[in-house]
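The chain that follows stands alone, in the form predicted on its own, written as structure tokens.
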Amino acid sequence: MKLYWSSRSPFVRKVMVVAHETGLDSRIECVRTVVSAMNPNVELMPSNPLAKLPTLLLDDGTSLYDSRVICEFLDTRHAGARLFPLDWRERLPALRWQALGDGMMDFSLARLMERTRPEGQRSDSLIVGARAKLAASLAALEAAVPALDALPLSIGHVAVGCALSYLDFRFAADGWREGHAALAAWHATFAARPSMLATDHVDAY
């Protein structure tokens, strides 16, 4: 299989995530891929028309997007412990809390592709509301950490790991952790697996 791949993007390192989870990360060819809003990459199209990260193309042709998909696909791959649960008393909170940390992933890039703008260009009210956001989903989850502790690893862990630790990649400055200490610890406890030290942010294509 071949991954069109950013070290930088967060949707990209929730799928290698669930790759090294797997085990299928040896069968996984990831091919450096530079995406942008402003300028499509036209060589990415024919596999994925959105021209978005992460693309898998599998040995027979077919194309998967977006991490979504390509995670539960993952999991059809393997005989260990399903990421997206078949129980639907663990697969609804599982899926929730991939929403919420895909849903914080997408307001960060946005927030993100502000902060490379001239700065007569950026738009103040998205930073704000993306930081009103923020803080909501931090409270939030702060008040999940016994549930996210008493279900097994899922999918939702996967996604809301990798958007806390997307927050320490670009906006560390904003100090995450500044009254959500049940959820630092849990972070911290996720961030220490080997798939996510495999996995981490490097600012370089």
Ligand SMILES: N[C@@H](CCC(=O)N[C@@H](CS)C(=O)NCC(=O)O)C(=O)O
Given for the second form:
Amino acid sequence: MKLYWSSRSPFVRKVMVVAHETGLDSRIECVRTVVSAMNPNVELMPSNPLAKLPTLLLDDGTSLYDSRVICEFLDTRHAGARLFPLDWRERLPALRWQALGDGMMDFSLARLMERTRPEGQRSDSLIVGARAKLAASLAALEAAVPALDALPLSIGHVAVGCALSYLDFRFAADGWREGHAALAAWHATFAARPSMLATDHVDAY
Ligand SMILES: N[C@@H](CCC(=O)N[C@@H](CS)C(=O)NCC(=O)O)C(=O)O
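Same protein, different condition: the form predicted on its own was shown, now please give the form predicted in complex with the named molecule.
Whole complex next, starting from this chain.
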């Protein structure tokens, strides 16, 4: 399998963490790929018309996107405990946390894009909005720590853990741990997993 990949992408990291957790990482060839919302990568479009990362190309030529679809596919290809639980009592929180983690990545990427625009073209209101969503997301996760601790590792844990690590990578100055001691402790344990250590962000093409 070929994964269109970047060391900067939180969604790619989410897929790679799942690959490591499921023991499938050695079957994935990572292909460095540059994408941009402003200047879409046309070479990626035959595999993914949205020209986004991550995109997974299977050996039979089938392409899979986005990270949710790829992660769920990988979860059908191993014999260990399911990251997408079948029992709805565990599945619902896992999917909700995945939605929250993915959403945090989405508004963080949008905020990053605004930060890198030339001064006059920046939308301050988008940055303010992203900050408000971040505060609300962190408050919700702080309250969810007992449940995160109680349930077995799921795609929700992976998405939330990757979203928080992306904040460290791109928005360290925010100091997200302040006022979120329980979440910070949960994240410290999660970030020490071998799957996270093997997939650290690098700010390079
Ligand atoms: N919902 C998608 C989001 C993927 C995404 O936004 N990827 C970014 C890189 S981290 C991207 O490809 N951006 C290029 C673009 O927006 O055209 C997923 O879960 O995979």
